[in-house]
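Take a look at this one chain, the form predicted alone, written out in structure tokens.
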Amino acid sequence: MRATTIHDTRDIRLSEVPEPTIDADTEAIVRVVAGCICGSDLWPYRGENPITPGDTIGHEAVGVVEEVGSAVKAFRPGDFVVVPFCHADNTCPHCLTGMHSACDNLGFTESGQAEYTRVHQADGSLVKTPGQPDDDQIPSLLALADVMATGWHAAIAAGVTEGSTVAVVGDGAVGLCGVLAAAHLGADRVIAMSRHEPRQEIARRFGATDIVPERGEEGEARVAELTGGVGADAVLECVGNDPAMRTAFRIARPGSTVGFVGAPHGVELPVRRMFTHNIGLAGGMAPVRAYLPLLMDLVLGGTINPGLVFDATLPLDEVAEGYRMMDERRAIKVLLRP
């Protein structure tokens, strides 16, 4: 089959692999319907994480069903699913707290910028639509795999609520999904940090109520301004550098908490700040099966369309186009089409 390979910094193809098999009598092959390149893709494509050279790469997919374990009973060939990033039985300890992301047979999409993909727990994993979506409901429910899910997780961790004031640091796909999360759980004031123009737009879509294009000391002193010198309620970290979760404390509340689901890499947490004003942490890698089947009726009912952050759509053919792009900032989030 195509697939989506990386060889080394910036350097990604398109290649022939093996088609997935099944191994496990709880796995499923899905045929990839629609698939995408996700922000912590470029990671690794900038050189900031180990390289395997000829790995395929890409977590986030839809599609359908074709061809199941013997263990499996929930789904059959020709079911429309969405597959979500991290797989998990749905039945461990952990799963039944709703912390699907730290199952005990966790598994993760491998291929999801290919033609087909394979589901370690297919039961316990994936959620089927209502029969066949409607073609302009794909790239929303391809969010669902994952940027949506992820940022519904942050507003989560960091305790939005009705009436709050929300800030959120970020202004990739996930940060846009932390806002329209703020927004739908009810946040009075939702302030996205976001100084390019079209994420600025697709945030007051999804309901900022203000924007800061400031980074830095002066984004910290226009967030002070802004709540009169309070600071915000909750704070969503979206990014996952040092710069992003220092700036992320500093306009937080005594009091509030900070939900970071941005990929950590090199931050160093500031624990003095963190006691003295009572601010705490929390979130991580998004448990996306316990999110979504409210999620996806929330977008096959109409109330909410994350896939506003697919600002451009190629063939697989054109996946390096793809990761050029949004490496350069010309794209927000590429979605691909097999």
Second form
Protein chains: 2
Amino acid sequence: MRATTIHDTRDIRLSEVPEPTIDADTEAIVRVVAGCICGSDLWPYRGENPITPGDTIGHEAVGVVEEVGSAVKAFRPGDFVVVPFCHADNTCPHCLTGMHSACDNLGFTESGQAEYTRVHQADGSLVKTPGQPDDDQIPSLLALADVMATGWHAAIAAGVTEGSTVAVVGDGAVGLCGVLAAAHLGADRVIAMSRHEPRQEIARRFGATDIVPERGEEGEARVAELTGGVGADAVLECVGNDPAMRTAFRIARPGSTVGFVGAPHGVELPVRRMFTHNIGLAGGMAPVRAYLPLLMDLVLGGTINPGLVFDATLPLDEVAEGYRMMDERRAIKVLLRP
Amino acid sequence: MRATTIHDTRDIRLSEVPEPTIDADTEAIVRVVAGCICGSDLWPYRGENPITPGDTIGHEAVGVVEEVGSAVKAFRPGDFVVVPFCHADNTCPHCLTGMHSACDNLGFTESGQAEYTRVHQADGSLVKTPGQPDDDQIPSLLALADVMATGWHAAIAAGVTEGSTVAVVGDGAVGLCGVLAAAHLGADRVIAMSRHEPRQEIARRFGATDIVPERGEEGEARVAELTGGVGADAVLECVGNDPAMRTAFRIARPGSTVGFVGAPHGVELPVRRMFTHNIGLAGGMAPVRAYLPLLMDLVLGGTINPGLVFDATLPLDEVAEGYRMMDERRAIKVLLRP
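Requested next: the structure of the form predicted in complex with another copy of the chain (the form predicted alone having been shown above).
What follows is the whole complex; the chain from before opens it.
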């Protein structure tokens, strides 16, 4: 099959690789209808994560079930499914508390930017649409495989409540979905820290009430001003690097929680400030499956439209250009059609 | 007046110093009926925190109001009060959310191991008993000035709920009070990590259902075993150093929260583990005043008896011996009578 592979820093190729096979009876093979490039794919792309040359890449996909293992009961070929980036059995003690990303049988999507991908725990991971979705629903369904569920997780972890003031650090697809989550969860004010006009525009459509284009100390001062010197009731840290984390802790009010969902790169947590200001940290790798049924209802009902984060669509053949567009910030998020 | 002063590493003296005076109209002077030595006093005692030689030390006290500033309305000379170690106005935005330890007018008890001490925000900080308490109620009331409120904060921050399994790291007075708090908040199982027999005994009296005397990897393995490999639903980190914090994150189940209340010394938070396991951190300096009315009710009603943490009582004159007893772990916590 055609699949995206990574070979070196900034060396992304479309390659011919063997199709995934059912190696365990809990698995399913999904024909990818739409995949995409994640901000976290840029870490290895930029050489900041180690890679094995020739490995497939891409962990977000929606598509049609092609084949299932003998233990898979809830899905059959032809079902249209969202594939969470992390696979879970939905029966272990961690899944039962809603923490599917710590499943005892955790697996990951390994070829989301390809024609086919394997799901390790099909029954526990996949969620199907009632029928075949309309084409214009595909982007929002695809967003549920990772970024929307991840932004949602940031908001849940940060304890967003009705009437609260929420600040979101990071204007990538996850940060924008965090804005959408906070607004949907009833925040009165959602402050989006974003200096890119197209992203500001999506943030506003997602429910941001205030835009702070400044960064660092200036941005922190601006949030302080907007919150009467008190700080935000909840902060969503949607980047994963040290400057973003520091800003998050500087704009959070005492007693609040920073919800973090960006895989930490070079982050040193400010434990003294956390102690003196009683600012907590919660979150991590999103338990996508826990949120997926609700989020799918919201998408199919037209209540949320996270697919707006896709501002470019390319055929899979042009995946390398898609990476360049995101690396150079010419696109927020690129959808790929195999 | 006679007051405890610190002069150098392990150099604690009882000195003659000027009595505190009312310098602002929100202040009160309290005649100390009982003070005590805190585990955190051992940091400067052991040379691990900087000091100014000759400074008074001690931040826990109960006593009788001696004098009040002109703006103090709720207290008058003769009232018996618990003095929270941190003083707050109880009216600023942070106090209104219950985060008194981040008060805009934060102050601290500066001479708790002395004859008199000053309260910076008397109306916002002090809580009085209905009348003069019995002598045998004094230790438990004194525990509310810091350690019991701090252990309670750890349990609240960690999100202890009814029926949960809670692990407590640290068997100092705060850790023991954390055990008491967790049990009172309805935890089904409270695992106390303690290798000192007298502390284990108090932990059991406070509601510990399991004692883990092992430390480090062995202790972590033991908690894993006790929780069926899942980890604790909530962990109270009541030490403040790096090994304790690491243990806390290793015994917490994914999706849970470590409540921390020990001022961090050399702590490097395991951000990768926090991310991959979705283990949060919450807590910090305890907002004593927020919990004080409830805790005082529980003490005066005989429901909790945190004063058991005091296993030694000395006259103030022997304060230096009290520090030695705690430094050498001959005493859990020393009560001082001026």
